[in-house]
Each structure stands twice: as C-alpha cells, then as structure tokens.
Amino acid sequence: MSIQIQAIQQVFHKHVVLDNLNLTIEPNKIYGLLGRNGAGKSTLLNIISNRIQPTSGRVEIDGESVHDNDRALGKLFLMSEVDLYSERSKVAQLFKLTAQFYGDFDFDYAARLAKAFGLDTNARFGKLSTGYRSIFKLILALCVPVNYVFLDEPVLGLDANHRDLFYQELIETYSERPRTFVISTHLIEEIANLIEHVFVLDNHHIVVNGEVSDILAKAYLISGPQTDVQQYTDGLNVIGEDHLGSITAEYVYGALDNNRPIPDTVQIEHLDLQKLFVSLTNTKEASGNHEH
C-alpha cells in the first residue's frame, strides 16, 4: 500500500525538468518535498495526481496506474496554487461538490475549521483573498477521506497565526486519523519539526531521500580558524562554507573521520534542515541557470 514513482522523466520545450525520478511514498507518514523555485516540485505533484502526463515513466497507487484511473485517483488529494473552483460558487457549495466526488467528506470538521480560521462559508470563492483561498483549500485537504494528501505551498498568503493554526490542525488530524501528507514548501523552518521523511529535488534529480533524523545526524557545521577548519575537513564532503571575520564555518554532509583528532580551536555541531537544504542546493546560485 504505497505510491510508486517509477523512472519519471518530464521534458518541457526540450528542457529536462525531472530526470529519471524513482520514489516510494509510504502510508501514514508526513513527508517534506523541498526544492528551489523551478526545481520541478509542482510538476512532480501534478504528475502523481494525473493532472499532467509525464514524458515517460509511470505512477502507481497500491499497484494500480493513476493514468485516467478514477478509483486510484480517489485515494489522493492535491491542494495546489491552481484554482479549479468556480468563482461564483459559495464555499459551502464547494464543500458539497467535493463530497460528491470523494464520498465521505467530514462536514463537521470543515465547519469547525472554517470557524477557527474565520472563513465565511457563505462567501463566494471569487471574493476570497489569496490567504482565504488557501485556507479554503486546506480545509478541503484535511476533510476529504483520502489516504494521500499533497500540499503544494499550502500556507500561501496566510499570516503567522493562521500558519501556526494549520500546523497544529495537521498534527492533530494526523494523530486521530493517520494518512500520508506530502508538504512542498519553501518555509522549511516551519515544517522541520512536522516532517518525518524528506525529499530534496535539485538539478532535476532527488539529491536527498531519507528520514529527517538520519539526514540531520550526518549534517555538520564545523567552525573555527580557517586553516584549522580546512585541515580538519580535508577529504570530507564539504557542501558549503561561510566566513565571519577570522572564523570560517564549513558545512559537511556525510560521515566524519573518527580517527582524525579535532583541534581545540574547532567546534562541531549539527546543521538544521534549512541550512542543510540551502547548502545542498546552492551550487547553481551564481549561474542563475534555473529552468521553470
């Protein structure tokens, strides 16, 4: 019972966006899908939910292809920036419409969430601000009876209080009814404590795929005088560095050499997810050569 992404290739106008992606998304887990703008995160989510066809490769849910397969697609919900809703429809009507497609919609929970977020269910969708459109779509995502929920930039336009409220609700609903959430966002610090497993998409490939605790266990910040730091990190997998006055900080992803003595002047600590992500995906910064 999982989603299998097999050898997915996506080419737009001769530009490779995704290159031979293979991933497994397991049941009852919270994933983070991280990547810079234009890395192909939305493209990948659109392929998984059959909104666009990959150039090659296939996506299966529990062994069934998602291609034009309503039964398989009924097991997942994608909340994205694209508005698929009629501008004239009222929020309450759109809840009912969603229930017709998915079946067992949780109207009580939707009403509770609408009240908590201050969403007027009699308002027309077209009259909602960006933030309230996001809130409306988040409520749908939390109330549909699916096994897999994909959230593409879910907190777009939300203020800090509403973002906090959403994260709390996500944890609560997940513990009451476990299912899989895949959160694609650039607000990494905010979701770092929520997600169990992380995928980092960079340069058309998945460059990190693992449990967050395992990933962070081998992500290090090594700081001190430049010569001492460089001597210690020589031959290690250095993914970035910063300088502040006479202090140099190098970021290492991978095993340290346990036989190597640590100089008194050098400090070693663990990186957080945000810093690791920035260091891993920073290599193309100078060239500005990112496709969208």
Contents of the next structure:
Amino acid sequence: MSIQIQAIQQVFHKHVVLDNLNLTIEPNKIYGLLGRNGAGKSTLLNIISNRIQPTSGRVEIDGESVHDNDRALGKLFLMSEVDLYSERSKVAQLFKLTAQFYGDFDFDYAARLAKAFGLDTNARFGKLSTGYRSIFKLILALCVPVNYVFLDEPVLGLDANHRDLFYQELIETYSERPRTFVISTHLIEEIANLIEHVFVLDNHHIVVNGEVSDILAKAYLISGPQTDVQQYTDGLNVIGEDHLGSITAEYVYGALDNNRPIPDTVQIEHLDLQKLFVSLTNTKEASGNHEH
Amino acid sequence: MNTKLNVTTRYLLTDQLKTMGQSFLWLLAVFFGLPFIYRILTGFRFENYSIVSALNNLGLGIMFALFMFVFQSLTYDYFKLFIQNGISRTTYWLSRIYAIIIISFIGELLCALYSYGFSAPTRGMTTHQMLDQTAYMLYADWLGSNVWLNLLASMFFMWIFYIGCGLLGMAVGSLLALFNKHTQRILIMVIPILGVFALGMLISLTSPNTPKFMQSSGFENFLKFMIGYPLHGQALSGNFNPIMPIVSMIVGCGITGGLSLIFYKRLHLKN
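Please supply the corresponding structure for the form predicted together with its partner chain (the preceding block corresponds to the form predicted alone).
Next comes the full complex, and the chain you just saw is listed first.
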C-alpha cells in the first residue's frame, strides 16, 4: 500500500525537468515537497495524478499503474494552483459534482469548513477571489474520500488567519481519519511542524528524502570566529555560510566528526528546515552530494 | 457500465443537452428577432411576416448536425474537469461516445417530429412527399411503398449521420486540444483550405475538361459506390441503395472514433 514513483523522467522541449526520479509515498503520513520555483514540483504532482504523461517511467498506486486507470486515479486527489473547474458552476454544484465522481463526499464537513472560512457556496467559481478559490479547492481536498491528497501551493492567496485555520483543520482531519497528505509549498516555516517526511527537489533530482526529525538531526549551524569555525568544519559537508562582522556561521549537512574537539569559541546548533532548504538549494558547488 | 462511466456519461449528457438547448434558443431568438427588428427599422410591414413559414425554414436537421460537430469538438474543458476528478482518458472517451449516440437519437427524434409532425402538415405535404425533400430522398422508395418503413429507415440513416458528425467533431476537437492556441489557430486556418484544395483536385480528376492522362474515374466510381448509386438500370431518385451509405458512414464513424481515441489518450494538462 503506497505510491511508487519509478524512474520518472520528464523532458519539455529538450529541457529536462525531472531526471530519473524514484520515490515512495507511504500511507497515512504527511509529506512536504519542497523545491525552488521551476524545480518541477507541480510537474511531479501532475505526473502522479496522470494529468500529464511522463517522457519515461511509471507511477503505481497500491501496485496499479495510474496511467488511464479510473480505480487508481480515484484513490488520489490533487488540489492544484490551476483552476480546472467551470467558471459558471456554483460552489455547491461543484461539491455535488465531486461527490458524484468520488462518492462518499463529506458534505457536513464541507458545510462546516465553508462556514468557518466564510465561503459562499452559492457563489459561482469564476466570481471567487484567488484566496477563496484556494479555500474552495482545499475544502474539496479535505472532504473527498481518498487515501492520498496532494496539495500544490494550498495556501495561495490566503490571509494569515485562513492559513492558520487550514493548518488546524488539516491536523484535526488527519487525526480523525489518517491518510497521506503531500504538501508542496514555499512557506516552509509554516508547515515545518506539520510534516513528518520531506522531499527536496533540486536540479531535476530529489536531493533530500527522509524523516524531518532525522534530517534536522544532522543539519548544523556552526558559528564563531572564522578561523575556528573553518578549522572545525574542514572536511565536513558545508552547504553554506554567512558572515556578520567577525562572526562566521557555516551550515553543515551530515554527520559531524565526533573525534574532533569543539573549540570553546565555536557554537553548534541545529538548523531549521527553511534554512536547511535555502542552503541546500543555493549552494550546489559547496554542498556536494546531499542524497539521503 | 461501471459507476464512473455512468456518472461521466450522465454529466456529459445533461451538460450538452442543456448547452445545446440554450444555444438553440439563442439561435431561434436571432432567427426570429433579426427579421422582426429589420421590419421595424424598415417600415413596420408585419403583414408579410409569417411565423409558421419562418419555422418551416429553420433547417433543423442541418442546425443539429452543425451543433453535433461543434459541441463534440469541445474537448479540453471537459478533460480538465474529469482529470481533476479522477476520470481516465478512456472513460472520458467512452462516455463521450455514449453521449453522442444518445444525443443523436434524441436529436433525430426531434427533427423527425419537426419535419413530419409540424413542417409537412403546415406545408400541406404528405409524409412521403416530405421524405422526398430530406437528405434521404435518394433512398426514399428503396424499401417499397410502405412509407412508415421508409421513414424508419430514414431516421436510422440520419441517426448514423448525426453520430458521424459528432465523432468527426470529437476527432477534430481532440486533435486541436493537443496543441497550444497558436498552433490551433494555424491548423484551423490551414486544414479547411487544404481540404477545399484536395476536394477541388479530386473533383477536377473526374471532369471531362481535364487532360486524359490526368483523368481518373476511380474517385467518381468510389463516390457513386458510397452513395449507393444503382449498378444496373436507371438511377432514379428514391431507388438508390441506402445500405452503401449506411455502411460507409459506419466505417467512417469507426475511423473517426478510432482517431479520436488516439488523440484522447494523448490529452494532457497544458501550462
């Protein structure tokens, strides 16, 4: 029971977007899919949901190919940035339509969410603002009876209050009915405490694939006088650095050398997910091989 | 029929019948409204205007055939909605085929009601006389003197024809849906021009004015075969063989349907 992404390659106009991607998405887990603009996150989600077909490779859900397969496609829902609904349709009609296609749609929960977010269900989809379009799609994503929910930029156009409400609802619905969520977003700090597992997509490849706690456990911020810091980090996987006056901070991803004494002037802390992501995707030359 | 196919077909049927109905009402409004406005603007001469004669000149069959082609060519918007809702390309294609068959049947029933239930009586024509005015006139007597049998055959003939129009629309629409808007515009301009040239060339091959070495009777014979031209005896209107065009149309439906399936399988979300 999982989604298997096998040797996916996607080439658009001779430009490689994804290169030999292999991933496993397990049931009942919250994933973060991180990557810079144009890294190929949406392309990957579109391939998983069979909206586009990969140049090569295969996606399987619970052992079945998603390609042209109603049963497999019925197990997942992708809430994407692009609007695929008719502008003329009313929100309530689209709830009913989604229920017809997916079955067992949670209308009570949808009504509760619409009220909490202030979404007018009699409004036409085309008349909704960007934020409310996102809210509408989020409500669908939370109410459809699927095992895998993919959220591509789920909080696009949402104000801070609505974003907060969405994160609360996500945790609540996940604890009530565990299922897999894959969240692709640039607001890393906001989801850092929410996700259990992270994929970082960079330079057409997955450069980080692991449990957030494991990854952060080996992401370090080492600061102090420049010479002391450099002496300590010599030979380690330094993925970035910052300078403030005479203080230098170097970011290390990977195991530290336990046999190496830590100078009194040097401080070691753990990096947060956003800083780790920025460092990993900024400094390709310094970072070396980040594959995990 | 599985649940998803059932739901998708029902959605397509409802949506297309609704949109076709609305478009038809708009056309009626234009059809009746424009002459009316014209008459108001040019001197209020209402006495020469007859709603019954205007209704008789509607050309419902041609309008429905055009509707079938145009509405079935609309591909991408439905694809977006269905792929968002976990419907595969093949299910979408199959539900479209079912919808075309059902809509064509309903459309043909309405056209027949219009022709034989309204148009014929108001023009003072018999059913057989009306049958001789339709696209089936070449075959109107093929099944003998029983007018109802011939009428039924004509309805079947027209049903297949409307299905063919819908399938052709499906094939063209799905082919266009594979390209971006710029390429679509080029194709929409180039394909009909090429088609007219190709048709002109084929017709010229059968013309007696064409130099002998370029003449071809093959195309002419093929056309005659397709329309059921009698092989022996006099070629009288009404006695052509409808089996040939029906089989030709069914083969054409198979080809356009097959092509559309190939194109549907390649549909993808555009940026």
